[in-house]
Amino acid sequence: MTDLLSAPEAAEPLRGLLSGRLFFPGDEGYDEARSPWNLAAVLEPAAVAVPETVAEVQQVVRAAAAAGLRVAPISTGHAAVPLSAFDLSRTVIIRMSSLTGVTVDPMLRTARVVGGTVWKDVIAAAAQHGLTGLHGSAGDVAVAGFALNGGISFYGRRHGITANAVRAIELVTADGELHRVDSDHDADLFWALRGGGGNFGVVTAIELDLLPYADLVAGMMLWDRSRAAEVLPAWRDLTEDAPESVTMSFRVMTFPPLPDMPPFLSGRDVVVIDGAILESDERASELLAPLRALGPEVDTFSRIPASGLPLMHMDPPQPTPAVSDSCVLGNLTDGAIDAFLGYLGDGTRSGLMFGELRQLGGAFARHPDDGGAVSGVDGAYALYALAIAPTPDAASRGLAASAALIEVMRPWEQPNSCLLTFAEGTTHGEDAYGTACARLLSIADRVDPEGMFVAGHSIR
């Protein structure tokens, strides 16, 4: 019967659930609930909960269950360009912003994470013990979409991906019951979600390994876009060489003249390199010496507590609307450089506020034996692209430089791998998870037969 009910029909069995806490359209608080943090995203669902405990969590799965309505688990929506195309009118978000908590094992070097939990309160909670975790560049990130679609981490070309930190997790599945999952309980679940994330459920907490970090050397140069042509084969001629204790990105970004915004980025276009290295500091000045032969403007490189990284990279503090596009790379080339450069010209021309270069290698190419679905990354390096997108027109014409950028840097392109982390397009099936997209559709034949759930990036 349900499928004869107008969306809104269909979804009022669920009026009345969480107290206030889940809401419809035209109600007070929808429009808040359902703003992602990329505010670029329009996400226009049947309803929006936001539960506060697991049984809640359960509660709005058997409801959208027997209302039959699809499920769509989002914490921070720093990723949800991806979710915003799909038709969601029939869908219940849940928002699992109000659902954290950190319990942090010293001892086993492990932290339990509450399903809506960001990283800078894992950072913290670690910190007290000398440790820290597999975070990505921005501390106000979900810990739970980040590992479980991969995770690029400035600690990753020693340690690997985030997913493969993954000890644990527990998740409601489509029959409203809470499953824990590890290696030896359920492995093949275990396995599809370390990549698949929300296709298989509302996952309520991760148990992951910590790193013995309490400090390490970390920071930015900086250089005037004009200084590009120098600055990026050197960067180049470091990355290739590196060992693996060094993580490192390159930038060309361009900064709108704001008031509020530091003199030396206010309407400029500057070149920055930044990232970590986990080496003694006479070690660390070896590495970047060839660097500030260069003669940086600014150059913040120096030991810092583990708790600092994620301010480095200069990600925004409040949700921003942006569109980006993204792809993986094999050897930078000469030509690939020029390339690069050649399109990104200055900030005005290109329409990108940043074009950005990732190192990978090391860890991060590695495919552990126990590890899940996404594993690993092959390529040498992730291209980012991104533009800021107030308006409609501005994230059209933002989508189109990006694709752009991608279309040129097309030769020097890594076949078959995705960042999903970076993807921020329709990525799905085959193209998002390659050959593992057939047991992974299989695994959700069995724990999702009726395809309830709803993620960024699918696997139907």
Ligand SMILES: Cc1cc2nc3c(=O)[nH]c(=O)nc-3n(C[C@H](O)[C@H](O)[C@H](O)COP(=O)(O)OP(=O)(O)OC[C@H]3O[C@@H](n4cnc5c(N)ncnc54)[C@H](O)[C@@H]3O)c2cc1C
The other form holds:
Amino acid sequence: MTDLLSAPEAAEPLRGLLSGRLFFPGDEGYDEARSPWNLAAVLEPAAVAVPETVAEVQQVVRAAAAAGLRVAPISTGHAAVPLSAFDLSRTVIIRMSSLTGVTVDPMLRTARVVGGTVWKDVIAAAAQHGLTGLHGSAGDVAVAGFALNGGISFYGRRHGITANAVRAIELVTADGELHRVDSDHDADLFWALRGGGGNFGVVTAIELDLLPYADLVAGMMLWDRSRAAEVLPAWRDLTEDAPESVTMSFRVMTFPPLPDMPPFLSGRDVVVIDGAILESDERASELLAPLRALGPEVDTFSRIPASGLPLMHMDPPQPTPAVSDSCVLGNLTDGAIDAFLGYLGDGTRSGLMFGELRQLGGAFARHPDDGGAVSGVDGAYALYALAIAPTPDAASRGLAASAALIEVMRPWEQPNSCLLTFAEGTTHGEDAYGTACARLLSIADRVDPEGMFVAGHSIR
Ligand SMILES: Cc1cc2nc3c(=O)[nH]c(=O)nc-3n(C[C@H](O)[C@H](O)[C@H](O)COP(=O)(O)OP(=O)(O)OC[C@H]3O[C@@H](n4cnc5c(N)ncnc54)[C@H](O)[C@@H]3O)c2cc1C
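Please could you give me the other form, the form predicted in complex with the named molecule, since above is the form predicted on its own?
Zooming out: every chain and molecule, the one shown earlier first.
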């Protein structure tokens, strides 16, 4: 019967919930609440709820179910592009950015991370105990969307994908009930959530293992773009032979001329290597020697507090409009290097802000028996192409440029490997989850029989 109602009529029973933190199109506050971190994505939901308590999450889920509406949980909207591909006119977005908090148990070396908490808050709390977490390159990404979709960290070649560090998950399912799942309590749903993420409910807390690092060797090196053909083969050789204590990235980057940018970046086409090395200073210097021999213009590799690691990759500190494409490479032959650098040209003509190679292998490629639906990433390097997209035209051009780089690199693609956290297209079903898809669908039939939840990477 609710299908016969227009979307605004169907959503009307939710009006008044959450004391003014549930917004409808036309309400003051709706645009701010639906605006994601990635400003290139336009989300047009029937309503946006910003709960501050688990009880409020339950209230909204129950009301949406009764109204025949779907629910899309998000935390920051870093991965809003795939979600924006769905028709959300009959969907309530539950934005978890006001339901946050971290508790660290230094004895067990775990953290309990509430709802939409971002990594930098977890890193700061863990650092007080000489610990850190398996976070990614940016501190303002939420733990939920990162860990539930796999998550690759600069600690990852030694410690694996972040989903494997998750010990327990609390979530509100389609019936409005709150559950706590782990390997002893609904192990099937616990398996499904670690990779299947937002397809099964609104996650209100995650318990995960922390890492015993108060400091580490990390940093970046930079050369002019004209040195790329020397630097990339040296980086490939280093990363092919490197121990699992090393996780690095290589990028060809183009920076616009901006007055508030440091002069060594503003208006430049450059090559940047960054990463983390979990070794003594002496061993790290030995490993970095082949790169240092190429005389980088900037070299910040040194021992730093673990809490400084999220600043190293120079991710934008504020919401940014960007489009991207990605794939996983099985290897990086001389031919692959020529193709990569050939496409990126002198930087400016590619239409991309950067083309990135992120080192995989090591523990990333191991799939532990007790892992979830996504338990590792097969392949040697993640390839990621990104363009800044302040207008729809720029987004179209950027998507075409990103897709073209991925296409150029197809001959070296790792078959049947997908990195969900980097996948911005409408990656869903077997394309996203491979052979795990059938089991995910059968678990969803039990916990969400009506298919209420809309996730950026859908299992359907
Ligand atoms: C600048 C930048 C740097 C990045 N660096 C890395 C990196 O180093 N390594 C890496 O692996 N990835 C990286 N990413 C990708 C990032 O991990 C993904 O975009 C991730 O999904 C973002 O999670 P989020 O919760 O912040 O985003 P959101 O867009 O809010 O969420 C993404 C999806 O996760 C699910 N979800 C989020 N919160 C909840 C919840 N509370 N309950 C249920 N489901 C939820 C939903 O399905 C949602 O659609 C980066 C992205 C950006 C923009």
